[in-house]
Amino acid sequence: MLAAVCCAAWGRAYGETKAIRPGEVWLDGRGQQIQAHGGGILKVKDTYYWFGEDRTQTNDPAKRYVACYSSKNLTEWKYRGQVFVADDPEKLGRGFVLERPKVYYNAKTKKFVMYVHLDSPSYRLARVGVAVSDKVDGPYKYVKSFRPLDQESRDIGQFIDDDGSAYLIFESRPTGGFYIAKLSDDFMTVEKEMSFIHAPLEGGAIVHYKGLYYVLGSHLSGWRPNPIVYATATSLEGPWSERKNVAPPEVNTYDSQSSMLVKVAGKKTTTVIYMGDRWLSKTLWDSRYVWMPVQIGDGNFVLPKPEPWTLNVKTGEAKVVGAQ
């Protein structure tokens, strides 16, 4: 039997409603459009932090920016600032790439560790960049870049298991798939390979739900959306099941690409959130977010047609409210 799970909240104008409206403009507490593209969520105590690419039009085009927002309910978001500003740290030249920021908290070192996809304008560098901070909302200081497992790395994703162990997901074009790799004790590098998903996929995302791991990946089509697929396994080491579509192929995942899966465990139920980006390649600053409840359970994973919906983070209950 499928269990309905969902997340987040959204409004046509901030504070106007607590319904999520996938694909519409999402405003922060200042009334400005949220800039957290290709992002990830980190929960610290009772607060959620959303990190993502800041594509604001007035940014210095020679630099790259990561913005941070905080929320108690995954609905109203407070702007915490541009927490990482990169001034071409590896001297890659104008147009260097810094994408898909993901932040982990290391309880041993008390450090917040940010991973990004770092690349040359031609996408030939294919590395991860690492930055650290003593505070969740920065500032983050650039440390280094490397190729995890000595493989090329482009799109990255993150996964933190229920036991707190941390993993990096990264796409490797030459090997024709993406890796799931465990981070070292200090989270500053990759310790070992857990699995290799042998399929030309990117946008990797994972959730652990009722004894099964669900992994998502999108096909390689640049900024254009495509039918995302998923597989399941009882262990991150596999073996993984046959891949299936998360939605009807003709809708191209409702014009979105996966960024992360967020699990909200409440007092009554557990909600799993699909975080997706609806990229607008000619106006990246105006790219939208598709956050939606999924139907998940017994090895099945279905992304429903996006509709307005609400979430109670305390109970874990999500409700589709439809057009208003």
Ligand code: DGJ
The other form holds:
Amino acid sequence: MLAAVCCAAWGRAYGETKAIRPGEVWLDGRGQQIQAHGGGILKVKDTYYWFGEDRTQTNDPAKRYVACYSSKNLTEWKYRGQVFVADDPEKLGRGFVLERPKVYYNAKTKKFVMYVHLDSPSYRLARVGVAVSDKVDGPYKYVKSFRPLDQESRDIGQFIDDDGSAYLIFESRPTGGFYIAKLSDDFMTVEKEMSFIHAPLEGGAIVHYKGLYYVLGSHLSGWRPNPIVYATATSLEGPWSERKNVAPPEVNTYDSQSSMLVKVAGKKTTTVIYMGDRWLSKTLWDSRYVWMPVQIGDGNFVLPKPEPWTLNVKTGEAKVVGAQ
Ligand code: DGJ
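Same protein, different condition: the form predicted on its own was shown, now please give the form predicted together with this ligand.
Complete assembly follows, chain above in first position.
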């Protein structure tokens, strides 16, 4: 009986067809629920690495953890460990905040550079924290914290353009907007403002698709979902178009909040994946992931209703397979 339960759970998570099942429990190769909330994806050669907040219930409550998983197909994930364990590096006290980790690889320094939203329990510090490793799967060593462009910074997002240039998106409450900023050559600091978008939006994410940049952001409603909006521009410096909803406003982005847009350019086609979190604020460890291929092009961006789907990373093709 136990075996049947175990295999049913495994089958649901991966599916016979190895489907991605938005909103369902997503298990790693060990059969444990993936802990990579508010996450980001870094591709190294032909392997994808998924970093995110590890909210495991048995974690030491005085520390904060970033977990890493690896995959060649973006569907089945191997646990690589808790690659960054933060032991309150800025002495912010019990309940300090470490959210939305994002990892960049700097080809010049050959270092993996992790950015996190680092904050006091009251969210007043509003800084980024930076940790570095020689290996993608850590261990990452804490280096410093700062306010990018001297602005308060809470939710962060990551964007790496097709030419390898690296950007941080950060929400900056007192300015009433968010920034898209270029990292320095060594990725250790935030150097240049590309755009300031005067709209109180967080959960920022960008994709560059067929000559247009699409930026997404959610409104500010804590852990509760709201209708995410997007804008487009031919340059990261703007000007940005008017903002539109990615889905009918009443579905509240299908109960999710953006963490990243992942572009999979295959031999036949290119798929853009919306990577979002369905937060469960009282049981954060059980928060789910809403990943869906989006309908994108000619300035339009639509997040379809989440349904199980499969991805072929070689061809770039995504196929909705529906509930099975
Ligand atoms: C919304 C943010 O996007 C999350 O990362 C988290 O900071 C919550 N707010 C906290 O309320």
